[in-house]
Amino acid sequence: MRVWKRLLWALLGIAALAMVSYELSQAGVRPVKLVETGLLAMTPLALAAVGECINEKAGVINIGIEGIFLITAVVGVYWAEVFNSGLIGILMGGVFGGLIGAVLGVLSTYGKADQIIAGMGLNVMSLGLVQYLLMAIWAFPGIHIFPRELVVPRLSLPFTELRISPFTLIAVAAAVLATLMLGRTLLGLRIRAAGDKPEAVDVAGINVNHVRILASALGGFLAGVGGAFMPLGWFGGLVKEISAGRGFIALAAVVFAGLNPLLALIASFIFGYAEGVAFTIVVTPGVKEVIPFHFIQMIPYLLTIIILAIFVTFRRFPNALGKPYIRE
């Protein structure tokens, strides 16, 4: 499907949601208070989309997005009390989940490892390792909730209410950036022609693994930034399911996008902002008692399935996606 045609679903996704929006505000609910909720949302979704684009345009699949958000929310949390800057423990999220991106590459180019099997493994790994790392490091199973003076502040916005994160401005920056350097830079021509034919990398003389595995690694740094993000700039807590099946919602948004960055923004902001609607509708009197509560929580998730059926078979993937390298 050509981007246009994305592009004209993602508009009346937007659409929809403002009709939803206009009648909840018909309720009472602030109009502000749903697009701050949706922006938050969105963000970690968003810088997990893009580093997946980049992932997936070098040939290099990372379902384990879900794991890397597990594991640097409590990687954010303990170098955030460490240096008791919330900032500074986002950004060893980032750091930690490069370093887990850079590995799934290595495995998947130099151990020719099924890719999705990685993933897979990472994502049940996560599981575990994140109880274990909530009771060794605070001895206390299932939660944490840390000094409110590490959340980091959101900006106001001029003549305006409205109140963001700075990350969700990063997160458009990134969108921006990677579309910027994948159409017009020549690290990005490496990058897609790695995904697509990547025997032509080689008769360049440029090594294919190793732009893959930096293209792993920068999409792990941005999932993991995405992931401390959560505790240390939404919630303000620790919790061990803290992901709540985000970085699946963040792979629907890369099948949404066609591997585009900026398509990839917008349809993190659509899955956002259902999330924001259904956090806002359970908390909002008269609303929450007509609509069934479990129901209103499956709203992003139900979009999620909706989106995959829809734009699953018109997909573009690279050639080589998947596929280790072999030179002959």
Given for the second form:
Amino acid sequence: MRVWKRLLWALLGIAALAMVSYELSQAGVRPVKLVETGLLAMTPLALAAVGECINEKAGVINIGIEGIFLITAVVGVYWAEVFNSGLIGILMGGVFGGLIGAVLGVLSTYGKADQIIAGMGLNVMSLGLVQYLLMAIWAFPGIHIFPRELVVPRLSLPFTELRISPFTLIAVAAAVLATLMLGRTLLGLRIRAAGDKPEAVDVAGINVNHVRILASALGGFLAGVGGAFMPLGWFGGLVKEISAGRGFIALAAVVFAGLNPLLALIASFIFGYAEGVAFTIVVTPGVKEVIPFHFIQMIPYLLTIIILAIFVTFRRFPNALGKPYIRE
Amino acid sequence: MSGEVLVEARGVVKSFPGVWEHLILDHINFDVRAGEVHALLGENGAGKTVLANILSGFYTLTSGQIYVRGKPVHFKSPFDAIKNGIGMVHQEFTLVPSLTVVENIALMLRKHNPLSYPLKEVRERTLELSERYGLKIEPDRLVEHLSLGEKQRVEILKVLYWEPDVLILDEPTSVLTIDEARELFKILRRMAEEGKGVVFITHRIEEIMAVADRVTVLRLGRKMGTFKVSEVGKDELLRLMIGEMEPVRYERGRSVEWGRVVLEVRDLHVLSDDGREAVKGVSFEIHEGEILGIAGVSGNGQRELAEAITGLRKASRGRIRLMGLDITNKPAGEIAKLGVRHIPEERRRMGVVEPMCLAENMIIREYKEKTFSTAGVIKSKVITEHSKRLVERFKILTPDIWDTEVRILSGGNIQRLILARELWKGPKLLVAFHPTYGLDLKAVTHTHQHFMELRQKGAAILLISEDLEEIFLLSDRIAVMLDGRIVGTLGAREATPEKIGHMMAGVGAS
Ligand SMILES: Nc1ncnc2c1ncn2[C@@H]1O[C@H](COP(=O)(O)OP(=O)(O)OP(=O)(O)O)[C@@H](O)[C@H]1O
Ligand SMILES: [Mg+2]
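Can you give me the structure for the form predicted in complex with the partner chain, which would complement the form predicted alone we have just seen?
Once more the chain from above appears, this time first in line as the rest of the complex follows.
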């Protein structure tokens, strides 16, 4: 399916959300508030989705984004407290995410591991690990509140009433840079070739596994920034199920985007905005009484399933996606 | 021809333990000298590709030693071979389908800054090379939209681009036209004159006679000898390659009375993958007992025509009838059930399911029929028998039929598998694209005999090939396709290679 068709679908989604927003504004919700929440919720999704576009282009599927989110959220807060800086915390989240991505890359190239199983393993392991870390570091089960100053402050966008996080801008920049890198550099060429026809990279005298590990580490880095952003740029607190399935929503955005980073950004915005709308609805008087709270909370996940069902079949994924490269 | 030895293999052994019991290469000595073209000859599965892959670092050897300019080397990857100036044109293309031609060539730039993008430069030089070497390409098309012949040209250009000292070419001429092959030979000779070494693999002895200085013959992993081409006869080479001589003449047989019209194509229009009109209003019919040959440079709409007939591609306009029945845009499975068989252009991509075994590939068309399954459960005994019979009859070299993926078969043996599957039942209509692509001489003769038998039995055959010789040998009528149209049709008797050649080049002589 071509890019413009996906874009059309995306516009459809945006139109639907705009209608809901209009209804909400009638109920007294300020639209600016909706957009602000939407952009915040978009940020981790977009970062991870853009990263996943890169590693999937190279032929590595990482379904362990959820796990990376969870782990780097904890790791990020830990380092933020150590250095007394949210910024460093988020950066450390990125570094850890990159490390996890690199390990996954090594496993799925030199280790010839099944990437789905490795990713699933990461997700399952992180569930336990996070609880353990919370206990081990802060000696308190399931939740940790840190000083307010650690949350990275938002900037007010000129000419608007919007206040957005610098990391939202970074997410947008990441999507643009990833597009340029994939489409306009030799490195991008190698990444795309490694996913579609690794033999071609190999006979050019370039190590397929290195290209894939690099892409996987890049993907992990971006997911890690997204994971640490959740407590340090958005919630201002840490709970053990902090990512609440957002890792899977990011994967859905990638499938919808057909591995196009800019489309992944748009899809992330739609998902994020939908989440923001759901948030708002459950607290808006006059609306919350009409629509059951659990139904609303279900919407982003439902949307994920529907989108996956529609778009998975439309996509021509890289030929060697998920397959380790074996020469002989 | 006493040039320096550029690359030498000494006592090279290659085995695939657990797959093959015998050695794939059994203590092979082989060398390439500066200033020579050294041909490799051997039947399908003899080990030519494996040897070439070892010399280019793609496969590792089991034992033995490689020397480059006298120094022992250990190739762990193609990178090591590239560093030593060895480049290879692979039999199974190494092109990225989702990238354009230029992007595929730019992939070879190893030393540039990975964040740079010198595409313009690459594009210019590619065009220059394509001009200089007479290998026509369209630089900005996606490789997945190219025909086999076009891909072959790109694959060759890709390696020429970085000017290796030793160039290995694995069956580069199978899908080139005679003119293109001739141009290629000029390039090879020129490279030899410049003091480079060329290894050239082919099944066509005339090509060896025309271009090579020495020839090495392999037979089932053993070396039968290395000879100066000037000192060895064609028959001698044949004998060494095949064993005892057997008459390699085929019988054209009685001329067959044409029966009813089997295939009727009327004003057919078909789009290519990138949405261009590839077939622009083609009409013809084929009768029972007739072989219609379609000649033409690849990429002139042949693939789209074949795929429209077999139901793999939608026709945008026009009608296709089989025995009077309208089959336009019917699903491929339905058309196959009516007795249409297809030997596709790209054997590995379209002809087989590579990760499946031979037995499964054999019944992929008929597995639902009662003979091979009951209520969805496969009858493995019957299938084993069936596959064994076909392996024997078509002489497919395979370690077994259930346990190994067909991916590991040699190119020619994959082709035999496809021929076996498509021919055993005796189709009503056969759409054959390069049917003898990559087959050795003996197998080519067998296939031609098979085609003649089918024709005798009243099958209609659409033969699409760039190999004019084959077209002339088999066809009752010859049509020439150029730019999506049939520019002329001649009866076998009135057609001459000159006339057809002119028509193919578009020099209008009909
Ligand atoms: N990766 C592999 N694993 C197991 N067997 C292999 C592998 N690659 C090649 N072979 C086997 O080695 C033998 C020699 O194969 P090779 O491809 O060298 O033949 P070839 O001489 O090039 O034949 P053709 O003319 O058909 O291309 C074949 O029997 C093939 O099945
Ligand atoms: Mg071969």
